[in-house]
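First comes one chain, alone, set out as structure tokens in the form predicted alone.
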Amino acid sequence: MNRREVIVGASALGLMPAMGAFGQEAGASLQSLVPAWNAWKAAYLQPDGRIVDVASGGASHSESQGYGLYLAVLFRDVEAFRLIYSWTEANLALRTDGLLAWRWLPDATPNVPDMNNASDGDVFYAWALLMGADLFDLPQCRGRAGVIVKAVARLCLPPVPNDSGRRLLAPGVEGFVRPEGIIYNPSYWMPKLMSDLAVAFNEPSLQRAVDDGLARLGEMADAGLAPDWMMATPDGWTAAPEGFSSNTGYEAMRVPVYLCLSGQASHPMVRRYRTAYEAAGLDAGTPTVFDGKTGEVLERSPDIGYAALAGLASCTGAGGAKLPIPLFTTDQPYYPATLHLFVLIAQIQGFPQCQPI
């Protein structure tokens, strides 16, 4: 089940430099990727600043407004970036706890009926504030990007149990700890951004559940792919409950994009990907949803942005790429699209050698 129906109530590629330089070094780098970056604006954000996932009923989510901010940043859009703040601290910037609500919904009353927050939707919005502060010469953004922080160490980093000395980024504050354990995504842990974070907030709590969680999905390797979902109990890691797919499909996909993002192109994890996908191949169209222990392919999707990670995780093998990254297109809904623009950052800054085709 997808993370938006489910939900209830440093940096050895090069891609972020030293956050002083982070403005001039980055923007530079992916000035290639400009055209792709104005045609994501065009299709999926508003005047108003609302990023659209019109596939989940014209949703707007923390995640969307986060990955736009974030996004933002490495382009070094200060137009964009100013709208899509202003939008997100007026309509879900609703919480006492300065985190933000999950999910707008445009038809609902109102917009926004559940109150809960989606952990990586507020650290990639606090990581693009914090940056845009000095980028941009808003000060303002770094310190609503600490209270962020502050809040999701506080209420978001729950020990895991029976081993209180390792941490986990709960998904929200609301549901996920229950009495037989806490339920896990591990496509929500952004580790390079976490650990800016950490840095930048003096937060080592935050840093800590980085440590773990690259530990952890390195033990998840050594069985399979990542779940979608999981339960961390006094026993050990379990399924996660009914409800929530034990599958690796949509929210898992992440995972090796995000490791690669973070200078982590060597974990076994990532690994285990490339050879997931290029076992599968992709002439009946991309694997989406995989059978996590046994690698079969449950489910495919003709939208190129899921090739693209295929052909990411496949560019990080000793030999380069056997599955090609194809060119950007907006011909795909807003999620795959933003997943696309993210595995084009990771190849310019980190695989030069695998050119989108």
The other form holds:
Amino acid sequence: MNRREVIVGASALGLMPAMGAFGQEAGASLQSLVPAWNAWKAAYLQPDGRIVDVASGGASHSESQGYGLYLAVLFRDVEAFRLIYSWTEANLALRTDGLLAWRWLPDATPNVPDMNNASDGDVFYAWALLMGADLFDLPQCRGRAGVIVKAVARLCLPPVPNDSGRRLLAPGVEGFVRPEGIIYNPSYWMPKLMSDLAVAFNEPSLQRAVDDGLARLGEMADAGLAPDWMMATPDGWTAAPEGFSSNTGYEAMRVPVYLCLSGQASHPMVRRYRTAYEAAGLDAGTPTVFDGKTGEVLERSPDIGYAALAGLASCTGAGGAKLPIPLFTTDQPYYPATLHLFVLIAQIQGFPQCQPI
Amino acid sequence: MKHLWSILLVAAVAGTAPLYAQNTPQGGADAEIHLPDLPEALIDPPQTPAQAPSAPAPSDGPLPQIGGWSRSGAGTTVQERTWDLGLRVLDTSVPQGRIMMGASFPEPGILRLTGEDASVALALSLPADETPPVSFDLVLRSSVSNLPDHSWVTVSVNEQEAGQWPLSNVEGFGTITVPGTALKAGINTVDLSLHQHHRIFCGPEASFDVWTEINLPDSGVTVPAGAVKLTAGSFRAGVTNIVQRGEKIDVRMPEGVSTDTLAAVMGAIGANVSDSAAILVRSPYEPVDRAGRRVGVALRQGTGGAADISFLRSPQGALVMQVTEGTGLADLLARTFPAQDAERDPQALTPGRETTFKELGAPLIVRNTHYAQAEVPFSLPKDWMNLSSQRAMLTLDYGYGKDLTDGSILLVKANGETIILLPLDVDGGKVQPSLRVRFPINLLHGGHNTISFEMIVPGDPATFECPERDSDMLVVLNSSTLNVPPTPPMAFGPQDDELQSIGGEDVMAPAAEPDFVHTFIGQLSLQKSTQGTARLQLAQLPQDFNTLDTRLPLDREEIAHIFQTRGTSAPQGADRPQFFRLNEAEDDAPAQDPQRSDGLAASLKDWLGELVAPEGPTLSQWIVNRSAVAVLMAPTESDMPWTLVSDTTLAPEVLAASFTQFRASDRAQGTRVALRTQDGTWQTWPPTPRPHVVGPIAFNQIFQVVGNFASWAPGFYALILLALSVLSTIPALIYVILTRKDRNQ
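With the form predicted alone done, generate the form predicted in complex with its partner chain in the same format.
The complete assembly is shown below, putting the previous chain first.
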């Protein structure tokens, strides 16, 4: 795929108009969310730029830093951008390939005991650097984003075994390609961001991963919800190895909001989630883990950000939302609060009729 | 190699530490920011064409750690979402924020019943179409002075006695479980009748020492959230509950929704709740408070179709009324919130007619506490004014118990001023003959007034607990009457621009912050406004400074000075002026320098000043050294609105609530300029506003009009009479001089 093909692919996703003046447009349309963003920063962003996930033992991740930088760009918050970027480069940019180490632990020595990366964190981080470079006039950030994108394209896009030459984004560089197959995490595939990066850095393989990822999600939707983890083997798709969740849980719950943020609200997988959430209801807490085989609700949570995910999925239906999107609050851990903010961004940009209540 | 990179990066970033001091929130490209110096390899991507992804060699080593990382909250207990259906007081006139004998709210949601005998009627709204619960809770605590063996509460549900319990929770709130056999779906009446006995003392002070507090929100029943029907009735009950708790009604209004919609919705809700209700209008994207909400209002922009109202349960559990603007909204609101019967004000007193307490809505008053209070509120027409020394007539039908302690008295008051003191220690044990009490009519004024009773019965002796009584101490029959003569239509200030007539639709604010404007529109729509044409212009400083009307009573410099004065630090030591204000009642008094007031000359000057300017000092004199967080100014020309200027430090909902309380107070009458100070009080100018005739008067009312003016400024009118007397002698003097001249010739 050459550059033109990449651009055509991006256009098909409806992503191109968002590229050039993205920062300005997003900044204006998201103005009403600034109080929520400020509350989010006050709750989870430390003065040194570290985003703390208290529910995970006070850890920080390339994902949380990437999410934070992504939000800083959307809200045109140069100070938050500078803080997050500085801390991340100082503490997670420890790999020789330019990718970020996936986790920083406050009580461990060293703080980064595992140098593996997490490709979703890299994608969010790189996209925010790319946009921040133009928005804040920081050309250095574009170069840094380019290094990450090139590394992702080179190291995290192995061919899917026995699957017509498909390329899917692998979760990380080390350990996911096993002798028996490759382990994938569908919630690491953020179509819009990957597409924008593919165009900006002329990486057709990354765009290919977007297209193939959407196709794979469509196939999965025929059978059920997306699993947290799965494995592609020469014999087909199977459950991920033991220790990796095959249920639709805290990982895969991000799939519908990523699709909505990518202009893919009509994707069959979003419809799957909508049906599942509406059938389960929210009265006893929001479903957070569905059984990978039966679809039975295995776990519910009182954290309101998860209800926002359900509300957004419900909003995509033609007959109007059966589940409402809740008002934002920081009376919840970092992860559901962040997803809650993502939902509100998606709602403002694509679903004005589903105003939070 | 990895370690080398780590060292390089840490060293590079360490050099960026001072950068944290640079703070340019929400800055744009022009903001000067510094970022860590990174190695070339991290910021210089390969310039080669896209490389084909490499296929990493399969690994059979340990599985990646990230796969085992779980965000599961399996340990988190998801509790069933429930609704607390608390109790509420049926009588909305129970005093708030102060303690009185009988029922009062010392703080929102906490009902205190004070005195040896006290009672109150509560309401418990249960979901319709649901089986009533088998019991409900009463969460209460009592004073340590209560003697549990002789103190008890009797609870009746729907007029059926449910039981009697000792008042023994003296160390903190405790729960009484009341059988719910008489409960029914819908609204239930719960009557509490308390008998409280002081364990040591007896007397008026001891009456205040015995009390029981009911925690209304925590009392009642808890039902599954699903049992609360998503209906207008549930919403009304919920709103009433939060208003009694002192919470604000949360209204979410996105950009694009018309302020007319906001006004219409809040007007409909306001017709169903008390005037003390307050709201908070915010964007639906503002974070919700930690405590969450019980009820809320969500306004939605319409799509050109019909309006819609629906009731939803938010994921946080709140009952939300969602209103989509569109055609037919007014009819829809009227159906959803049927207007309360537009009855005549039950407390309205018609001047010139003898009116019984019963006609004023007052019940039979029976008191059995050594200190007792009772009030009979009533209202006179807004344009009723009589400042002269005429008399009103109170005909009192009352009685008191036999053998009350020597020194027992009953004070009868009009608007807090004692009009008669009656002994209760002689000839008791029967209803007394009707007592006609004539009292100065200038103790009354247009609007709300009160006749109150205050009984003091000393202990016998005060140092022992009270003996049990088997007869009532005081009874005031509601056959008692009040007769107030009519007056010509007069008021302090012209009535056509009365503040009370400003409704939500009368608010104008072309440039002010949306939250500020919306909160005012919502708050004023929530209140019941009177007829009138007044409007209110809102402005916020500093952004609206240059748009302020030049015809305002205060010019821009004076307004700016009022706000700047507040911002300056208080002078210390010798520089501090010796000015004092010890209570709110002194607010109207000009800030006086005691040194200057000393001496006969100064007193004479003040007296002469009052003589020639009975309204008090001029505005420019009065405003000197005053500070405020908001300034309210009356129109100076007929086409002008009232103007309220605020700075941005005061929360809109606080100012809106303060404004609505102020305009309902007596102090607002005749005010032309009012300053809202930082401590929440209002200072008004002129201190003694001039009466105005506000309607047609009959010929025989001219003397009453003149009498009002003369009573308002007696010195001034004495001076006029003196001048007229002097003038009247001039013709006689001229005649004498002329005739003597002729004689001399």
